[in-house]
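Shown next as structure tokens: one chain only, the form predicted alone.
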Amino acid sequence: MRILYAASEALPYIASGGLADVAGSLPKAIRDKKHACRVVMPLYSDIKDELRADLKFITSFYVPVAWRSQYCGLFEGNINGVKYYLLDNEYYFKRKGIYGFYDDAERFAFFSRAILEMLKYIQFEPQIIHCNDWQTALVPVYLNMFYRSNEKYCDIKTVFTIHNIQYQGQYGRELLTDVLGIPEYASSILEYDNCVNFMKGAIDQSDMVTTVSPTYAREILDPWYSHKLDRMLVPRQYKLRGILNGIDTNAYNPKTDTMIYENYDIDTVKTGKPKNKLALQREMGLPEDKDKMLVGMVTRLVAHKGLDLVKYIMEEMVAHGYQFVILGSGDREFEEYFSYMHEKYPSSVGLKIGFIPQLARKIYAGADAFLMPSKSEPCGLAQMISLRYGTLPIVRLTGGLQDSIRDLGGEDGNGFTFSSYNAHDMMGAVDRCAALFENKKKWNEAVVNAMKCDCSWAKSADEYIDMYKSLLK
């Protein structure tokens, strides 16, 4: 099969969240299964010079954007055997950052249309275009509207993956014709609740809609999770499927990771992990104490990550003797709260505001437990990474957290879970984790079992391949 994977970000070129991890690892896993899978993404100015230097210019062409015709340069890169196409337009992409601009609708309308125009200039004819999130949601819309009559495009199937249904690409209706180039007669494809909704268009026009975990696929049919798109999804359940993400187990490997303090594996975790813990405590300004349970959090500091639960019960957890290391940035409310807690309890709460990849790895390797009390979590990668590093996850049962973490109170457990969105239920899970921490023999067994969990893309890639094949029958 031939798959073109369309994403607004992908590692190692650029990343702002989990989509980049997926776009940087799933195509390789599919390629390892002997299928052709290539990636297309924008050429942002923030891409590092050393990566840009390895790109090869292929050609340039012009892209219709409503009544305008915009330049597009086509570059090619190769990472780990996967071919990447990077689309260049300095007006749209020569900026500091990826998202959050006043003209994001136009920027990613251009990108979506450029993906389809690009196919005229490359020696690759995809059978499937796999689109991701609202930034590429117009690809199936434009394909069906403007390209199906062309023999080169008539048999292409489209898959649309929802990584987070909260971000739908919602804009004013006035953008339809002048910016997006959608004819008035076809306006109903994108109109939803009195606005333009990119994701709604993709759900309607794609051949298959997927989410990043089976539980999330069920959850988004419920108005509590769907951010009002349940009215679109419920009638289209026949083409909705959830496939759990994996992680790149070569990139996340405590045996070879150059970012952590000391390398270890399953055989040396009993000696290697405590050294990482003491070094992490030292770096974060906490007392070095191997017998205090150290809880890590690497997260965006926003409400849906469950931080209101943490805020409600934080001082009680500190009173129980737990230490915390927190890395993240986000809403001012939570940045200020955790800064206050750090100042009030400097020997119990270590904090860094921002995103520091090296420190994130050190937290995965040095913490004893990893807390993810999310209100909603489409998939989550942090809990899988923490398993890989022998750090036991404490999670709320939602989305991909429910699909990947099983409570140690039952059979085949690999972490600690709680169900209701309640601070004291979360506290109960943390306390159960602490009770096991006191039993070093059982704790070490749990750590080894966590590291044995298969969080790779192997199984998930097979599920994607089966789904692609079903579309081509």
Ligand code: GLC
Contents of the next structure:
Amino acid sequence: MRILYAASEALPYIASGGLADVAGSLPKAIRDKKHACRVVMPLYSDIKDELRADLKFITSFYVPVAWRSQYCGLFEGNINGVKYYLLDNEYYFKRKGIYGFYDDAERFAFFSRAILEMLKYIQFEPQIIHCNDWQTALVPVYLNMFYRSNEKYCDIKTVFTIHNIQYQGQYGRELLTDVLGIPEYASSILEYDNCVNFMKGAIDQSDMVTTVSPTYAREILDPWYSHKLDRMLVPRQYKLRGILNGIDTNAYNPKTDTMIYENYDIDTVKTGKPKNKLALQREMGLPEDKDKMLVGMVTRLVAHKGLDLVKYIMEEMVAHGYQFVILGSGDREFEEYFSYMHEKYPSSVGLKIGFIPQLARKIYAGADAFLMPSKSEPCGLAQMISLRYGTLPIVRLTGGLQDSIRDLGGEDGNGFTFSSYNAHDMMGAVDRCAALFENKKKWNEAVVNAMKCDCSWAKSADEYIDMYKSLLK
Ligand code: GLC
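Could I have the structure of this protein in the form predicted in complex with alpha-D-glucopyranose, to go alongside the form predicted alone above?
Every component of the complex follows; first up is the chain already shown.
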């Protein structure tokens, strides 16, 4: 099979969230199973020079979007055997940052249209175009609207993956014809609740809609999780699937990770992990104490990550004697709250506001437990990275957290879980974790078992391949 994987971010080139991890590792896993899979993404000016230096210019062409005709340069890169196409237009992508501009709708309409135009200039004829999130949601829409009569395009199937249903690409109706180039007669494809909604268009127009865990695929049929798209999804369940993400187990490997203080594996975790813990405590200004349970959090500081629960009960948790290391940035409410806690309890709460990948790794390696009380979590990668580093996850049972973490109170456990979105239930799970922490023998066994969990792409890549095959029958 031949698959073109379209995403607005992909590692190692650029990342703002979990999508980049997936786009940077799933295509390789599919290739490892002997299918052709290439990636296409924008050439942002924020991509580091070292990575740019290896790109090869292929050609350039013009992309029609509404009345505009915009230049597009096509570059090619190769990472671990996976071919990446990077689409260049300085007007749209030469900026500090990758999203959050007044003209994002226009920028990603251009990108989506450019992906389709690019097919005329490359020696690769995809049978499937796999799109991700609202930034590439117009690919299936434009394909059906403008390209189907062309022989090269008539049989291409499209898959659309929702990584987070909250971000739908919603804009004013006035964009439809002038900016997006959607003819008035077809406006209903993108219109939703009096707005233009990119994700709605893709849900309607693609051959398959997937999301990043089986539980989230069920949850988004419910108004509590769907951010109003349940009305679109319920009648289209026949083409909705949930496939759990994996992680790149080579990139996230405590044995080889150059960003952590000291490398370790299953055989050396017992001595290697405490060294990481003490070094992390030191770096974060906490008392170096191997007997205090150290709870890590690496998260965007936004409400759906469950931070209101943490906020509600943090003082009590501090009173129980736990230490916290928190890394993240986001809403002012939470940044200010955690800064206040850090000042009030400097020997219990370590804090860094920001997106610092090196420190994130040190937290995965150095913390005893990792807290993820998300209100909703499409998949979540941090709980899997924690397992890999022998850090026991404490999670709320939702989305991918429910599909990857089982409570140590039962059979085959690898973490601690709670169900209701309730602060005391969360603390109950943290306290149970602390109780196990006191029993060093059992704790060490649980750590080793966590490290043995298979979080690789191997199984999920097969599920994607089966799904692609079902479309080509
Ligand atoms: C989004 C989701 C997260 C998921 C990631 C990759 O960031 O919020 O849960 O793990 O996408 O699919």
